[in-house]
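Taking the form predicted on its own, here's one chain by itself in structure tokens.
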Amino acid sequence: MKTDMLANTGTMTKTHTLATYHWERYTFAQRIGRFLAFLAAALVVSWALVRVDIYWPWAWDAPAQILDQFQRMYPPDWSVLPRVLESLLETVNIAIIATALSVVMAVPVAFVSARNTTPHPVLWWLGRLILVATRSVNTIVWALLFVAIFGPGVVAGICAIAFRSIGFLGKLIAEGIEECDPRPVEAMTATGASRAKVILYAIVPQILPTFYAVTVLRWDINIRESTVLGLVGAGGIGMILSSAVDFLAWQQAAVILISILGVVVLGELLSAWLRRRVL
């Protein structure tokens, strides 16, 4: 009896240790998968570096060449500033006209490309094809094409930027149309309103913020793109920059680059102000 009591006492006074848990963000299989993904990415980058023909002595010598280039550009030749400002004004005008032209062309394509406003599935595919085709071709490539058609000058630059902008504007506006609240559309349709009135009074008010936002954003992008179109003869500041580089007039090129930077910064500030005012 006494032995049993001692045995029970020993059982009651026995201490129990709490189990410890170690939290891990990923399981073992997930860690192996992530490691294999990083390894595959490293192998792809390594393969690309091996396949690309890079003359490494020039790459290692780049910092010295950059320093030498800046020394050639100093001091800037400010005597060319009037001609530079005239070309900058032409560049800004190219961006403004091209943006306006692209809006006129992109809005109908956007309504055709949206599933809830397209008149027919065939037109939907056609609209999507236009958006993809105009967006997939780079602005410089468009500029080369239009320079061959219209010759060197601002017309080629305007058409290049406008056609490139159709895909950007049309895609974002079409997505905004598809995300519209369907309840106003259903309400107007139930009253017997025509399709045109449904679009005008139920869909257009909903997409106006998106329309303003993407238009201002695209204008800001077009300001940047229009500064380099002159390199292929499509007008603007790029033409005199190309001429300065060809003749090794680095001090004049410095003034041109400073002016381009100033225009881009002013364009960014103006677009930010417009977004605050409009949205």
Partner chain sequence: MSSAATPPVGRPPSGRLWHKPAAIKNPWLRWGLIAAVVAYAYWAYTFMPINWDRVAAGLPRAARIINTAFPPDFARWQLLYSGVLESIQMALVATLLGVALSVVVAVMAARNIAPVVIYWFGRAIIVLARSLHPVIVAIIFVKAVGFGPLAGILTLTVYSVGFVGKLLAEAIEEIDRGQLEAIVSTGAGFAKTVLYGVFPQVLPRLVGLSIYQTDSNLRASAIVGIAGAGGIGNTLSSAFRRFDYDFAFAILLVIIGLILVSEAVSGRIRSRLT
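For comparison with the form predicted on its own, would you give the structure of this protein in the form predicted together with the partner chain?
Shown next is a single chain and nothing more.
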């Protein structure tokens, strides 16, 4: 950096010194580049602001409306708590069952999608495609699809969460497999073990910690995801939240929201504790 103390005490030095010690944070080209990047970002955001379809008088009114909404939630109507807790139990069950199902489906896909364990390049591509496809479609979109197939209910919810999780679990487990130390693989190959036995002894023990950590992490995420399934009719606490909102029963909605908050925070604490234990 072209900096010098003298530049800051300019009054005491001669003019040519001032000119010599000229301080700049960036070069000219860098400044142009930064300016253009900033300008582009500003233009894009202001385009969005100007063109977005909002009736602005309403927008200015929004804080008051939201505040009003929260006032309508007070005091929470705790009489609905038993029903809410039952629904919450269903939500957690959906998350557990769906995570278990998804693990069963994700593990084979992960082994097929890892470069060092794939049986065939064509299968590798197929595995990658499955991972990208299931990961790019959001849980709630999967839920729309499964509700159309199975009708409203927990089955659609379980399938939606399980399918979305395949991509997440499969991708992370496949990455774990690719990062395995190749030396035990070499040693097991040298004993004359078949491919399946090499994977069983040299790869499986190495990825087990990753496997557990990723599964618990996904279970935690799935609790959060399963709270919204009910909105499209796929079971869980979202069902009663959505009907409470439809009937403008805000004091009941408050209890539901607080319960969701509680179970999500508990799930996160439990998941963090479990992951600390396996890693």
